[in-house]
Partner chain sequence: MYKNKVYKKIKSLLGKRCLNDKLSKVQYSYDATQKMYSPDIVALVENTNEVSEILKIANKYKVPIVPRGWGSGFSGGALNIEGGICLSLEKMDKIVEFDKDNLMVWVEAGLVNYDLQEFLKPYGLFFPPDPSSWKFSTIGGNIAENAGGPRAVKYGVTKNWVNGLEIVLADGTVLNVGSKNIKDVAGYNITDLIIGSEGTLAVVTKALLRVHPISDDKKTIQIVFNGIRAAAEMVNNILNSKIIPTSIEFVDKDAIKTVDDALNVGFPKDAEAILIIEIDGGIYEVEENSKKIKRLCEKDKSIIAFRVAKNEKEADEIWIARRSISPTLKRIADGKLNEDIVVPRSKLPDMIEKTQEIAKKHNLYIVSFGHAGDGNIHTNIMYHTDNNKEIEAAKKAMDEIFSFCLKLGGSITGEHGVGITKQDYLEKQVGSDNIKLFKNIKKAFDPKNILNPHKMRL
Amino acid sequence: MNDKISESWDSCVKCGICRSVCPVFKEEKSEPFVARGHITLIQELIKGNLNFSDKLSKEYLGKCLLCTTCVESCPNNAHTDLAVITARTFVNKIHGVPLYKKIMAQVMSQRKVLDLSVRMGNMFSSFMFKTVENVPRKGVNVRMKNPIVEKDRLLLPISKRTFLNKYPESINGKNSKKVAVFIGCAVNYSYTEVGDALINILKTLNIEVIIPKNQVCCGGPIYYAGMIDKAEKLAKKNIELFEKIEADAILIPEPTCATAIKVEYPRIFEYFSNNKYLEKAKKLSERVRDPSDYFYNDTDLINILKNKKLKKEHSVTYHDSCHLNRSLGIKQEPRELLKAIENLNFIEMKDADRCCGNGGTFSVDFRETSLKIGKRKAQNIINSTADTVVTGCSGCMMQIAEALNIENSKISVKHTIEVIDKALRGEDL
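May I have this chain by itself in the form predicted on its own?
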């Protein structure tokens, strides 16, 4: 193991501040599920004093959202997220990777296989899924009972046409500003309307857009599951692709993907794989931007929005995605853009930056805990009295939509980019 990895969490003095902010600990009230507990267990695992059984491995190391609330709050800058990911790689070597995660990694690692899976899903969607529309955000339920996903769970819809297939590789010709777009799997295959909104805004701003067709999954879900070698292969492919593209910025409307490329790619090559790609990963990282950050700081969009308004009045509240807020440091930019829109009353909810409980496969492996965390978020949204909750993350959109649906709420769930696009067009939400 690279000594730099252990150094990243050895600064933990077990003070317990993490207990006050951890969303999982708030529900479980048990020391193994909080940052200092994770670090203690991991240190003993690496020393060889522990050899977790399959069940304990899943419970103790899987039941972490990697929301980095503990990292943000730690006075000594201990990186529990790196500790947990490292430990998951150890456990994978000891017990192997769960079958469904192996399949997930295999499918996500190959764009053609992923495209084929989605096409097959569309072909048999009427048999496999039931569309659910009268909910906070349109989604689907599975029709048949299965060991992975519950029948009543609100899932991402499957779009008839992917974002990457919908648009040409170059849009808006030669202009003074030029951006590339990394779209992310959720927006490419499910929430394509978010990608549409992004392109509409870029066209309005007369910015040249490059959409590389050979981009592959960012590898984030695979990396967070401790399958570093597979994530590394995807990282290399994306680095090699985007380093050849001249653009002022690489816009990524999915903060989990943006975090994977901006934060985790350099970590992969610094901590887990020392090779020539570290400097390349760092250079790519410098160009990665969330759209709200780019629009607020590098364009005149906020002034344009001041002269635009929605067709009808709405009140909105905003949920901070963990990756967007803590990993990327984007907090005020989306709020300021929303506040600039006429006919939009902005309401700050309680604990806006508290994790919603999705955490990727966390919400599959630990659904009960995930829903408890989601319920707290849903209640704060409902108590805000807003008619719409806005966020910048697809995973959060899905989780919040389900949490609100369970509470019988009709508050709609929108992506920041969608709201901005609607305002520019003078349409209703």
The other form holds:
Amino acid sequence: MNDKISESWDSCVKCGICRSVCPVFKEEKSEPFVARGHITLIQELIKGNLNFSDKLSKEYLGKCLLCTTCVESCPNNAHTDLAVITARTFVNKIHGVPLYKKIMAQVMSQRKVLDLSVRMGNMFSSFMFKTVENVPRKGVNVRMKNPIVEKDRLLLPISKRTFLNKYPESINGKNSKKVAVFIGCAVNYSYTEVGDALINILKTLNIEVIIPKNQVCCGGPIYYAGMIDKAEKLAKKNIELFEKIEADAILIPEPTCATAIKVEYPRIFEYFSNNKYLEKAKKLSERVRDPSDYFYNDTDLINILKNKKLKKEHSVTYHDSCHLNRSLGIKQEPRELLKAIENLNFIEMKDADRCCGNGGTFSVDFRETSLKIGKRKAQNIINSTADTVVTGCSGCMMQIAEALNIENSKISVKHTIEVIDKALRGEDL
Amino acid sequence: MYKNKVYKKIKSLLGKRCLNDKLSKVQYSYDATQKMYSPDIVALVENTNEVSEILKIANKYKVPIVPRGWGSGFSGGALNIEGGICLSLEKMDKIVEFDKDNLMVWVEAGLVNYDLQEFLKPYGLFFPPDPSSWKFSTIGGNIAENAGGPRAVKYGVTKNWVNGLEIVLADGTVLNVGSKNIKDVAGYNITDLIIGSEGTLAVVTKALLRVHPISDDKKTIQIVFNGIRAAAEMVNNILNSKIIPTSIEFVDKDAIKTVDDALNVGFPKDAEAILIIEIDGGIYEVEENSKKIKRLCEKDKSIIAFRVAKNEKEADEIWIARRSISPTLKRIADGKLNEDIVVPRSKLPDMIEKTQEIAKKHNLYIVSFGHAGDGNIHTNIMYHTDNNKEIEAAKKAMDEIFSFCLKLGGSITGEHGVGITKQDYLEKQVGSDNIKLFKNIKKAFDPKNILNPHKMRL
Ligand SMILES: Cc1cc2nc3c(=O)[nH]c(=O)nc-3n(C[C@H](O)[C@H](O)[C@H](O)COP(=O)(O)OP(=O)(O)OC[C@H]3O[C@@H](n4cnc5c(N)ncnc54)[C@H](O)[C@@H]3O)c2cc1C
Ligand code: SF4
Ligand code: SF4
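With the form predicted on its own done, generate the form predicted in complex with the partner chain in the same format.
Below: every chain and molecule of the assembly, starting with the one above.
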């Protein structure tokens, strides 16, 4: 680890402002669960005044969504996210990693294993999972009691055919533009329809598309869990793969993966590893774009949408994914695209940019807190009176669908890209 | 050995909410002064009864006990400088009773000031005390420090809005003081004695607060000056023309620069000082007063920009810049002596000029900003912690600023309190007889000196 990393959080002056914005603190109301507390723990560890041998360190440093709401509000730009990730590497060293996360890291590290496990899942699907329909978004429940996920939890569905299997490595276009797609595991294996929508839009715009088959998991979930060396290996593979691919932009419809590649890869090589790959990581970073950003700023999509209608009128509200909004800085673009659709009535909900409580493995490790945070989000969505909630992230989609389901709401949950595609085709949502 | 016994007793009372592991103790060892003193036990209480039981235990075993809100204090009041129990009230955050007819509300002490404002807003009401830290400080902390904010010019400070309290004494006795009566002169005014006592006399568990209707209209005005004295004099000019603004805030050159660096607000580059003025009242009254202020400013040649916020959003932008100064100062240097001196309003120009003179003499950055409307200035003497010469110079500068402030009839602290950071100067200001009286009062309330001991010279 590079000593410079501590400069990213040592600007903290312990003012306490972060207490007023942290979604976890709002539920827990105690100092171990807020940015100021997290930063203090890593600082005291580095000073040698403290060690993480106490089991509590797992909870204190695990229970952070890495939503960066605190970073955004901190007048001193203290990077609590880096503090927490760094601290987690120390916690892992002492307490090890929970078995399910080890398996997750193993499975995610190799595309073949991942493909196989999903295929197995598919094979035994009806035995292990129960499909749940007529909910805010189709998903599955686990049939058997198990130590990792609760039986009533609404999970991602498993697609019959993965996105990467479904599409060829390149799709021609007449336009001079050329993009590559990094699809991300959730869309590849589960919400494949989001990937379909992305390809349809690109086809409509006549843009040439490259879909490299050898892309591997971005490593985000592994990195956020503090298993940085494992994430680094994946980062190197993706960097080497994409540097060879000529494309104006690399579109990633999954803000968590986009953040991992755009923001975290350079950090991995700047702070946690030798920086031989730093320049390459930075180069790749520059090309990574969220589709809504690319479509709004680099194409004519907004004008095309102005003449398009959904089959039926809908009122829609929008939830800002933390990674899309804060890490990638994309806030207005998706809203503008949605508003362009003629018979779509856009309603801004209260606190649209507050975290939904998913936080990746956070929702597995701390389900109760995660659901409390989700409940606030669901309430704001319901109060908006919209019939559909749109967001740009699979993690948010899953969490919001579950939170709405618990509230017995039938408001449907869609990805921005899906709504745009439906409007282009004149279909219903 | 007693520690173990005390821990066991509190543990049996609070269960999981009583902590004594190293990690948790570190989390409750600091406040916004950035100093660290570890408590031996952290007690996360949820109701008055628990507070009372814990005080009985602390009193019996003579263990120091320090009440704590959200730890945003600037004078070290919430620090367990001698270990003991950290009594954290953050989980006591409920609104107990809203008495709309009497315009009063009973709240638990751990409620955050801003959460109360949010509760009151739909009723067209507000709680006037508005420390810059209102989003991250508790009513209990506001009461203990008698916190004040920008609106103090017109609406006063915390003490003007508290009608009664539920307090717990050192021996665990739960007491109600004050009442809902606007007029009530039966006996000593214990409520006012507790306000500003920094957790040394009793623990506040609930407060009966007065609230006020939100005015029909308000306007925020920003005036930029090319000279600092002119800004200070404008404050008196405005007040002398029979306008009482809600607030008159003052920001000096270095503060303007740090905030601009941090937030990119785009202040004029040759700005030497900024006044932020807010006026409220009926629609007609606000319009009239804003015109009056504009006329006053037109005559003043040192004004380089004058702006009235057109809407809520613009007003917020102006205020965010002001509220962000204090926490962004670290950009200038990593160390600061943060003082909140106050002088009679008419002496403000003298005090500000003297501060600049002292800064020049010691070759230091001294950033001044604050509540000019009530003579309260936040003086931040900046230094680098790895530079011993600067540290020495900063201390000298602070002595000189305090001496001059007292000479003008001012006070060493307007709102942050004495705590540990200012106790060495207290006697100089109030005199030894006052200190003797303080000690006697403390003894009457807390004979064993367990409540927040060794703060405020007690
Ligand atoms: C960026 C920033 C800006 C600030 N701006 C202002 C400002 O404009 N005006 C202002 O006045 N202050 C300001 N402050 C200082 C601080 O926020 C106030 O003093 C505030 O009232 C402290 O509240 P707290 O809940 O954080 O209390 P803490 O810091 O937890 O405690 C402060 C003191 O109150 C005592 N205390 C707390 N709760 C109780 C209770 N229930 N019963 C008895 N004693 C109790 C503690 O023992 C301690 O002595 C600012 C601080 C920061 C960091
Ligand atoms: S992280 Fe930022 S907001 Fe939180 S206490 Fe530190 S400086 Fe203040
Ligand atoms: S990243 Fe989010 S959850 Fe973690 S401390 Fe910051 S605000 Fe809280």
